[in-house]
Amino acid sequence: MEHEVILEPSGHCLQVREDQCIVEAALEQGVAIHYGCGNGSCGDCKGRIVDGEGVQLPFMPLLLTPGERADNRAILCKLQPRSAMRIEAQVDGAAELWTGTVTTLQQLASTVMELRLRCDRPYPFRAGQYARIAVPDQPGQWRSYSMASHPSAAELVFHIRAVAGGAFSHWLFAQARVGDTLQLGPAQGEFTLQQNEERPLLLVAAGTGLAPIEAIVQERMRLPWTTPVALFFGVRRAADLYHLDDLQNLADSWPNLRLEICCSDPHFTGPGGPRRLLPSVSENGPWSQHEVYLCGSPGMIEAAVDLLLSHGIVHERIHFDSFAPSAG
């Protein structure tokens, strides 16, 4: 069965079956609705519901405050129509894309490949934002970077993961070299630096992870504040561990900066030696008084926010960003 749903201000009016989300339809029918993730996990394509009933599937805990929920906001590519609808909806313009020619291409552990861009003009974006990237020769399809480097920095740098049977992934382990060139859309996200207080900070970082936590860092260290800044970097095994030695240089130059690795592998002889990221950093709490970033896995990001919540953390002091597979 179809409802009509019609998309506010923008009022394109789109037909909705009843087995398909707000954004897959809109996307199917031309539509530029505006999401990132399309799983449930982003938050970017947050709307409300100003008419009518729909069911919302689950999607990662947090997107939406008690505040939002009890004000109709839903994430609408997890949401699926049971009569007509009416939907606040952000419906962005033609999309605006760079073109980024690849300037370094440098494994930085067994599974991770950072990836240097140039671009052909200047990309705006805020520290912690991550980019569309076009998957090469295969047209529609694109993937999230979230960017590793300042805005500052006169190229976009990424770190990027090895996915088993992964698009992007397989094309730049595989095939890359310096001097391709690759679409980006425009910078998304709000894992962003809370500048509206100073507070200590709490960085947890899994895998990858590190990349937009990188950017953050950089973002604080411009500022005049002087609180503790904590950052807990995990992997599971010691080949995925990488830029340790820049983190332990920047740790030893910034006497506001509390490094912590945690590799979980039984055989890691590292600082520490082998721990969990999690358990270490409920370990070395209070973190109370902190505005917390995370980055990793959905997996991870759900059992950091029970865990922070458990230590009196409120909602709104927690941010993250979860690496969820980028659909479309």
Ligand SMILES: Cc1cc2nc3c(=O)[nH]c(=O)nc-3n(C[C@H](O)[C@H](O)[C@H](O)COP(=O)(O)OP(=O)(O)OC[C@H]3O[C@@H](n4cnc5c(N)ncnc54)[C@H](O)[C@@H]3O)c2cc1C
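Please move on to the form predicted on its own, as the form predicted in complex with the named molecule is already shown.
FYI, this one's just the chain on its own, none of its partners or other molecules.
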């Protein structure tokens, strides 16, 4: 069964099946609805149900506050209609596109590739944001990856993990060559450094969640603040650790930075030996006066937020960017 779904204020009218989510239907019908990950992890497609009934499929619960739920807010990439609906949703204009040329392909770890792109013209973004990149030879398929580079850099830098069945990561690891070109959409995301008040920072990165955290560290270093920065970087397998020398050199040269490497692999022989990420964060507090930035899987983010709230950090000082791999 199909239902008519009207997007406000744009007035676009969609025909959406009951087994189809709003974002999927919009893209299928050529409507440039605003979205990010497409899997209920980022919240960029957040909208509001004005009228009608729908089913909200599972998404990362932290994306909607209790107040937003009471206001009928919804995550549109996980919302299916059960009647005719009217929904407030952002519809973008014609997307500006950039062409990025691959300048470097460097395998950082067993499952992590560094991709460097030089764009055909300046690519505006803020440290911590992500870019949507078109999957080569697969029209309409896009993937989102955070920049590890600072906006002042000449190239965009990405840390991309190999995903079983992942269309983009398979191309990257198996076929990509220096000189290849990729299409990029505008930068997105609100995971950026708050600069309205100087506070000590707690940065927690799991796996390739290190990418936007590195960009935020570079942004923080450019500010005249003297408050300390604590960076916890964690993985499960020692083979997935990367950039350790770069991070250690940074910590050695910047007195404000405290670096903690956490790896639960029993074979890990680094400083401190095997240890888990969040228990290490918990043991090294207190954090109640800190501004917090978290990047990793939805499960890690949810557990970290619960932990930090128990340490007395107010929700407004916890910023996160969660990601889940797309196998399509």
